[in-house]
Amino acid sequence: MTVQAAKKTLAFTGCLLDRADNVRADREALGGHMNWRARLLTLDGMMPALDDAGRLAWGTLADAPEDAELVFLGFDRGEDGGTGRACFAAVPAQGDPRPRMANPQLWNLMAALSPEDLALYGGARSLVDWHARHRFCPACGGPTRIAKGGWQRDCLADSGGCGAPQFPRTDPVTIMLVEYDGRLMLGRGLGWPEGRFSALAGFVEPGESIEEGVAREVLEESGVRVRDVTYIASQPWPFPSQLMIGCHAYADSDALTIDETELAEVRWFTRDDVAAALGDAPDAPFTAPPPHAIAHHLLDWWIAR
């Protein structure tokens, strides 16, 4: 796989916290930072709360709900540029009931955040949502408890469980531009608005490389065989915990056989078509993905290349 440099900062990347693995693995050391100086990220369920300046709102550990599990997010920067305060988030009573589709209110709140705050919120959201969904062991069904500062859960062997450790999920997803004769393949998902097109995407399956995942997904959804897979950029996507792996590939033909259980449409677009969509031209042949999505970045990359 060839690697291409990506210059643009993507949404949900660029968190400035020091995750301090050496501290979160040491219960005594971490406990020493759970004091009056520590900060608690303010969340309304899974929604971010903003302060008067439009930044993420923070409280103290005294603001945490009684008996709440606390996840250590990392240390912020001190005034001298060194290690600052320990930052935590409380695990909510339940995870997001619809983690794969953020609601409009959430997108409006996220649009107000700085890139650094958005990255911090995205990481915290994925982590506390995972905890809320994994209070019981998938191996034996026994209760689990938080460990390693929130970057692990352990099945309670002392309560009759199997003692197995569990770790936060990150699910790899390939999202790819497919090119043939100077044109780009884009698809419209089932239930999407008319005219909304994006890059094809799909989860990497067990036993697959990224390149194999790209080739399989494109073949399954469009009937097109691809080659020469190139990595472009990646983006964490906290709905609930994907890692979007942006790629480019060349097609061997432009003949389409669409999987209608996955996609409503698949079409080929010229460079002028893509440029018009990215520029929100009134006569653009399709609506581009929103700027916070890696698909938008991939289209920008293709035009700039």
Second form
Protein chains: 2
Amino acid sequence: MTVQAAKKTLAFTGCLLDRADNVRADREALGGHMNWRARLLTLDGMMPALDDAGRLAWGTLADAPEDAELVFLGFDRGEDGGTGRACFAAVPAQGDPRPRMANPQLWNLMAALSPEDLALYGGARSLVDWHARHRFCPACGGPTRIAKGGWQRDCLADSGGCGAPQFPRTDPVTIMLVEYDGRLMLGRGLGWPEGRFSALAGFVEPGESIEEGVAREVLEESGVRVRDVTYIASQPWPFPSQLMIGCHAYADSDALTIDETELAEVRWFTRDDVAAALGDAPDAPFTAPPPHAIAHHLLDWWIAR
Amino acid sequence: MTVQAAKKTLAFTGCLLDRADNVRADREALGGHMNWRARLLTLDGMMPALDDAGRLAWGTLADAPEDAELVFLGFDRGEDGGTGRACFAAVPAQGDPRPRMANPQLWNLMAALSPEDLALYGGARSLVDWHARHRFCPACGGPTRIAKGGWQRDCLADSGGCGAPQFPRTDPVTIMLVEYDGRLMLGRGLGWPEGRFSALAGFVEPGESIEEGVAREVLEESGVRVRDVTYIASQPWPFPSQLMIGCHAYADSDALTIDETELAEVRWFTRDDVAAALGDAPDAPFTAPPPHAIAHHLLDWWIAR
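Form predicted together with another copy of the chain, following the form predicted alone:
Below is the entire complex, every chain and molecule, led by the chain shown above.
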């Protein structure tokens, strides 16, 4: 499996919308697309809704609450080869109490979606969730208002605010396969079920490259120094807005010093162990991460290379 | 030149501090390190100060304004092989009017710093600047307070706020060499001097992988479709807090449709053109990006591979 071929299987990638960034800043063009043809993604809080065919359900802009902030997601593909329809999602009302984090019901819904629909949902979810959590200006505390079709929020200078623009947030996270002598380091997070292991991961911090983030995170969590960090693949992870950056690195030693504030266990697994876990073998020594997780993809890559 | 060797030349990487994340959340340990041995990075607004040896200048915590918020950067290396000293930086006072963006004076100061000092300054700058721009909670508008040694801010629930934590922001940006028939696509931004060209770049958006971000950005800015995106290298860019992700891609065509709201020019350059620009040849057809920029490194990589 080449990296290119493998990429096709990465969850939350492959959205077919044309993001049409030129429309975002063009108030007149954007307004012109907010017409009867436009589609509104049906969301229950942050949960997707499915139509009878198991696809993402859509309504029209008339379905949005009158004062809802609408995010322009892009254009779908015109069914007759013509211009696609403008697609929007509504920001939840302030104080909406519905669940935002991933939960079993959401995982079931997501498993039913096509890859393209899952990617569309993930991107829309990250964006409306960002709006819902950024109604105020972090610089001055004043109210903010949606701008540029939802790809910006503006602090209201005409209401006495500082006027600073805010932009949607994407948080880079490194997630890494660490290899020593043909074995792979995997960890079990605090509170995870017994037997569930995945790749170590952590946010890239200010002042770090991807490679430095990988090395720091592995050293912090396992006490192991790594070298020769290489990039494998990336995918968005909309809980709420991570960019997962999958890497591989070689360890200088297999002696572990576990950070027990982060991890319950860290262990080294052989190629046979990993293959058994990916194959859901009954005697597999651990449970592999689910296919939606980039860690699953990284393990596939390691076995196939 | 291998990618590994080339990485050593990437600006803003190679900080020697031990970030000691275990100390951040341990209020007692952190307090214990805020003693007479601790060092305070000397900053004039966001500008670095240099000592007589041309290194970053440091004072003690006594040099900080009494009510200053202090960010724990990590430990330096003990000169006698013992424990290093705790290093801090102070968040500028609210309303500090001094310049924050990169300017010629800053570039001169940065050019004088060692790679390790430049990396330390860049990371510290990103972090204190984030604090200065996040004194309020974006979710409820209430005041926030520094937490976990400056790696978090907390909305003050005891003052009626929502209590949401905020984390330092790192914005992933793709920057890419696009190749067609042995030539490279480079662009000149609006307002750039005549003759200055660099790699196209843009923020990764919610719902995108790195590879999808590269393809979208190139299509938006140049009208060209790309394939076979590969990762080359990354570096932090502290103006204010980007993670630059350098990539290479092959174009399907060299026919350009330039986005004139973003770019003044886009042109294709030969290997000889790029080599001449990197060598500052008097007859070079364009001016290369400065060595601090990852684009310079990417061009070096392209010539050397």
